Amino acid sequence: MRDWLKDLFRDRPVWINALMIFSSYMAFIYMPWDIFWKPVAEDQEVWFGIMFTGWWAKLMAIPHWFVYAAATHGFRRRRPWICTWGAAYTAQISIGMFVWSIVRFEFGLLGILLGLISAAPFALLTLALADAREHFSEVHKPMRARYGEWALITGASAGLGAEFARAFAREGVSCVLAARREDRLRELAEELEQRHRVDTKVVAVDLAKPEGAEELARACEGLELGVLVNNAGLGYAGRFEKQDTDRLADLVAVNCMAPVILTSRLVGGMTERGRGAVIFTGSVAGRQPLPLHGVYSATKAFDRLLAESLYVELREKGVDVLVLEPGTTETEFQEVAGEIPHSGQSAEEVVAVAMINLGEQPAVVSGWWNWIRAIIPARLFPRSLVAYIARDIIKERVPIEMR
């Protein structure tokens, strides 16, 4: 518990952590009680000094609830928008306190004086939030300065892997590009070298083979490898009894065994240097049972649990760990997995989420809609019901002959 609290409150002033605690209390304890259990006759809500009572108070409590929930997220994740919107909210409280006092004392001198006194703390808080942007900046030190000279990206020949390589190259990090298709890797290597002036190393390797991950780890010997992106992955849509056994074995090897071996072989150098990062490309599929994609879903649950465990184990050694959990992404994954094409986020959007959240949390779902679909049903409904709903959704993406 102590270490969790230390991680929760790190790198923020006491007053900001106090606001986060207060917002959490309001969002998860007080506002639910106020809305759902407090008698209507006793309910009161104030906005801009205007008192609402009864059912109007219940209605006006809903935006209050949203404000405190958003503030909890903003303070916890240090989002820059909290400076503007937090300041705006405390400003309206300050205005409300002033208006409430002068109306209460019928615009007399005492009311004005009490109004100024009661409004002053919130006015000061407004100024403090407006001037606190340095504590909520998404701008980090360049990745090369944070983690080291080289990054290894598996599955770099296309999709998320290629975008990860471009993202790290923009940060001045040289890239080891690994995948099966050497021609594509060399095209990407040339692009990175010319556009970003970084070094590259191309390693053509098949991570489905038992020796593949070991070969790749040996190819990185002698490099100051500061980042490992376990991005290579396979999907396979269809009913389990219709799927090819060898292909299922390859899926498990690439999605599970290769990340384990590579992380085990390479993380030691990071801990010795006291800095580094490991990214796992997971999926929202790992958050729930996924009929017609069962083995893939299971492998991504494996990646998520491994990453969240290593986040805690390696954090004190200076190594950041993150599992990125996208939903549908517009890459060639759908075609390779045998799915019917459907729209989703771009690879650039997904990778940007990982780059922002690396070092901030153990897991991140890309996109609010994906977060809602992945998290909320599993917490509100029986898992068996969630599995049936997931089956009906996935069925529309699987060719008829594989259903």
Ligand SMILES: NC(=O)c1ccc[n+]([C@@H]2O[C@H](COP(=O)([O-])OP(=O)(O)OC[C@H]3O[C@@H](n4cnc5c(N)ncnc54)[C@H](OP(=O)(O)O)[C@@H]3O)[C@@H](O)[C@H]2O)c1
Contents of the next structure:
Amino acid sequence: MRDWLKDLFRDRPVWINALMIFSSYMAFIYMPWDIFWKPVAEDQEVWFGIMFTGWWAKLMAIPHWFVYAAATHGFRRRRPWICTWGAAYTAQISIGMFVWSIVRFEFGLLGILLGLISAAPFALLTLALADAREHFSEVHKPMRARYGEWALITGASAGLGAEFARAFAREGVSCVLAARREDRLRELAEELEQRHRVDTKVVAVDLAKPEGAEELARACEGLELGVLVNNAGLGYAGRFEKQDTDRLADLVAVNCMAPVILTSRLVGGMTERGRGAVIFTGSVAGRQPLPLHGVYSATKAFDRLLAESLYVELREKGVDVLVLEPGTTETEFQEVAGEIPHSGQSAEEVVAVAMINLGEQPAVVSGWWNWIRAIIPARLFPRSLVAYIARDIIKERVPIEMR
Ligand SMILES: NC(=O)c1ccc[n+]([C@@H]2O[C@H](COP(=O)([O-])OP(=O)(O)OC[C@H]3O[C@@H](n4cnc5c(N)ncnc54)[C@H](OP(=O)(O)O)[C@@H]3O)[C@@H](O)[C@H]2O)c1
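In place of the form predicted alone, the structure of the form predicted in complex with this ligand is requested.
Up next: the whole complex, starting with the chain shown before.
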């Protein structure tokens, strides 16, 4: 509990932590009470100094609720936008206080004086928030300075892996690119060297083979690896008894065994240096049972739990761990998994989410819509119901002969 609190309140001055606590009190306790329990006749809500009562107050409380929920998230995750939006909100309160006071005292000198006194604390808060950007910008410290010279990215020949490599190279990190298709890796290596002036190393490896991950770890010996991206992975859609056993075994080997072996082999160097990062590409599929994608969903739950555990274990050694949980992303994944094509986010968009959240939290779902779909049903409804609903959604994406 103490470590959790330390982690929660780290890297922010006391006054910003106080604002975070106040916002979460408002979002989780006061506003729900105000909206759902407080009698309509007693309800009052103020926006820009204008007082709303009765049902209007109930209605105007909803944007207030949203503001405090967003502020809780912004302070907690140290989002840079909170400086602007937080300042705008407190400025609005400050103006409201002033206007209210002068109207109440019929534009007399006393009203102006009291208005200035009551508006001043909020005006100061506005200035402080507008000037607090430094406390919210650590996430933008270049990756090379944070973690070191080299990153190993598995599954770099396509999709999310190739985008991870581009994202780290943009930040000056040299890249070891691993996958089976060597020609694709070489093409990407050339792009990264020319465009971002970083070094690259290509390792063609089959991570489904028992010795694959060991071979890859050996190929990285001598490099100061500061980042490991356990991204290589595949899906396999279809009814369990119709699926090929060897292909299922390969899926588990690539999605689970390879990340375990690589992390185990490579994290020691990071802990010795006192800095490093390990990213796992999980999936929203790991948040719930997923009939017709059962083994895949189980492997991604494995990745998530492993990452969340390592986040706590390795944090004190200076190593950041993150599991990125994308929803449908437009890569070669669907084709490999044998799914009927359907649209999703771009790989670039998804990787950007990981880059922003690395070091900030143990797990991140890409995109708010994916977050709503993945987190809320899994927390609110019986798991069997969630599984039945998921089956009906997935069925539409699985060819008839595999259903
Ligand atoms: N796309 C989505 O909708 C989605 C959603 C959630 C999570 N994810 C996860 O995101 C990760 C990346 O997938 P993606 O969407 O970028 O799919 P992708 O375009 O199919 O890329 C998969 C990568 O994994 C590599 N790979 C597959 N089997 C391998 C093996 N046996 N040995 C070595 N490398 C292997 C592939 O390289 P080679 O074929 O060249 O070996 C490729 O570079 C996966 O872990 C996936 O589960 C994807």
